[in-house]
Protein chains: 2
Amino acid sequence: MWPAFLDRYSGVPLYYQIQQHLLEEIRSGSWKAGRAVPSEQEIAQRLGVSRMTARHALKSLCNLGAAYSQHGKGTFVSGLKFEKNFRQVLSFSEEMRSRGTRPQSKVLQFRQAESDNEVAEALHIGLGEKVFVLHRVRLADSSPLCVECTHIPVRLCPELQKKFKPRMSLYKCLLENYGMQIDFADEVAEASLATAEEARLLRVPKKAPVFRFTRTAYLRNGKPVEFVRSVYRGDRCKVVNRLSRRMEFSGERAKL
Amino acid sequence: MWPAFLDRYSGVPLYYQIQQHLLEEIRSGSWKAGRAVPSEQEIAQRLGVSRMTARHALKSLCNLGAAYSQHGKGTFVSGLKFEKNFRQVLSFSEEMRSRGTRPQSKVLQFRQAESDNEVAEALHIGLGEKVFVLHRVRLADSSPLCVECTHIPVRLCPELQKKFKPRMSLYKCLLENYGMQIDFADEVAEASLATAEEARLLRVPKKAPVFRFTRTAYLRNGKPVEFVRSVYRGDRCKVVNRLSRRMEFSGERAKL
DNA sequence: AGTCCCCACTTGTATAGACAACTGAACATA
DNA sequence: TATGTTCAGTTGTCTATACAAGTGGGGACT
């Protein structure tokens, strides 16, 4: 089926390796949806890796939501679409790019204040503790798809304001200047009607419906970096979720 | 600090006995954010298991999102409130009971009837093939939250009809009757403005904030079981999301 | 003081082998 | 025909070991 594909000695992970070999495969569509994908063992001994390897590759390719494993059966193609299997936390940029569609943003306003009380606990910081406040309008294609205000703590990065420049991913800036990567973020949404100002800035009537976020983006380690208040138009923005019951082996799922 | 506390003849799996223990622990409190959880080696020591075993608790620890771990340093608390960390999929009746507010429903309609396009589309069905279609307006607390219209091809539960009460979960009722447990589901979420009708059935405004959501739900192998369009009151309801950038091991982030 | 090297500790990857538990089909029995 | 058994194939768990690779500290040297 497939010839050895495996280098030993160009420093990826042979499970990584197998995992991507696999994943193509599923992507490509030449494995269609619940078709067994080849067992441990038979991976295990096709290229010459220990069983532990070609399971882990397996596994990690369960994680990935694009294959799942049934005790006794094998493992088969899950048949999901699984670019929308998780959302990545992507900044603005990146997502409007990945849609292809252009990004634009207005800096409306970027200054330094202090916290107030919602911003003071999602980012844990001292209620009245200085943070920068950075209020812009985004565009996708020339025309506005939301507002939004960005506060972060003065204390983690105190020249953001000379390192900042309007036309620039804050995010890569943040990596850039700081080592800081945003790894993962939660983020609530409301349903609710535009504001005079902000229907101005959208460019729809007044209490037209438009989603109301907060957003709290932290460090690998748990550390929040970012609080985000944003208003999206509700005619140009849906939430996409994933809701999963699956954990690392709920000994409960057994007994049902 | 823990004495032993396995039990190697009770059938559950060492890894996990192990990982349910430092779960308590940080849960509990008792283990702060960002404290080291023990290494690898100290649990294989303190317990008499391999260093493979401990590995796999501290792994799946690390999956639930309650702990991250750096290479060469440890594995540490991760400081969240691991309980939202990721959303399960809840049946209303579980979902309402879990937040300490009373579950009711009103069944509106209870019929067959032929999907149309996006229903069949969601479902994996035929274009006119036959679903059941169940609308319902969703109590919490004896005030609507939510009108829901939920379809589940025919095929697969011939006689939903009888097997259903109106007092009963659905999903509880899909389990026990045909074996189909809802493993994970999509949803997409819109902000928009009630319709007369809906307005009347949630007693609000007309032109009221309401999130519109679609969802469909799916068995372990990927299957599609329900697909459901509900339109929930904007001022009772949040629509929490954690959006993550980890997946197993992308090589391109070491790079970075 | 600073710089480099080495060492101990950590997680990451990989191997080889063992047994348990589950599935499904082929087979034997009543 | 129906039922139970056996068996091969699969995933799940666990052990023991080895080496690679990243981190941080202490110590030696400059």
Contents of the next structure:
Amino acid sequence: MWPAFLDRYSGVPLYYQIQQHLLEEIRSGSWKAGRAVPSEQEIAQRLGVSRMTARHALKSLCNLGAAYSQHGKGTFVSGLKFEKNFRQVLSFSEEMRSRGTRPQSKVLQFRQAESDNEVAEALHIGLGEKVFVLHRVRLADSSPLCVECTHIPVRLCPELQKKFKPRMSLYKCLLENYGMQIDFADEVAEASLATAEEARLLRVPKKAPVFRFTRTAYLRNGKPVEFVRSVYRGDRCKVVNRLSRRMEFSGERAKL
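Having seen the form predicted in complex with the DNA, the form predicted on its own:
A lone chain is what you will see next.
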């Protein structure tokens, strides 16, 4: 970790050289997921750089998704990419916990608004009908993973703004307070680039690769109750699905 790798005359910023060296330790497998990364004080002392340079190197490593920081504890190597699985209908919190990751949310906005064309069509409501809009940054082990904007018809969940707490699962709130159990969902994924605002919230460079998801969730009776637009970091997320050559219609195997 501590060879004399810094070239102080190359013109390449010192923080970037340090970041690349730390990144190589992670990519090579020398540092496993969950391992503590040397602190900024340790980096500064051993490499003879300023605390500001060491801090910048660690921050840029986190921005790449290769590490994450925990307040008061330090910086740690990130695990494998989060797998966005289309085979199960899970809330963000359920997905994170199923992978041994601690979910967190930062509520940016929770308000009522009039539905636009896309929201109205997805939820089978009239254009301009009132919906709750819950805009959040979702974090995994204190590192931002996605920006999520949820829409739910106001008439289905009166006083939702009072009943929902920022740290609780929205799906759990809907079940416990309104008896609404999400049963299935339609979800679409598209590759895209982060806007300036999305990049700021996700702590990635402008125009960094992202996945855009739209999701409509339904009750068992087929009634749509939730429409979500979300943006996931491309460096920390991958889409996983299971494909089969077997196709059956009305109990009979398809003939090709």
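Think of the rigid core as the biggest set of C-alphas that the two forms share within 1.5 Å after superposition. The structure displayed is predicted, hence computed values, not measured ones. Residue numbers count along the first chain shown, from 1.
request  = Please say whether, between the two forms, the C-alpha of residue 189 moves by 2 Å or more once the core is aligned.
outcome  = For residue 189, whose C-alpha is compared between the two forms after core superposition, the shift is less than 2 Å.
query = Aligning on the rigid core, do we see the C-alpha of residue 172 shift 2 angstroms or more between the two forms?
reply = No.
ask   = Does residue 73 show a Cα shift reaching 2 Å between the two forms after rigid-core superposition?
value = Yes: residue 73 shifts by at least 2 Å between the two forms.
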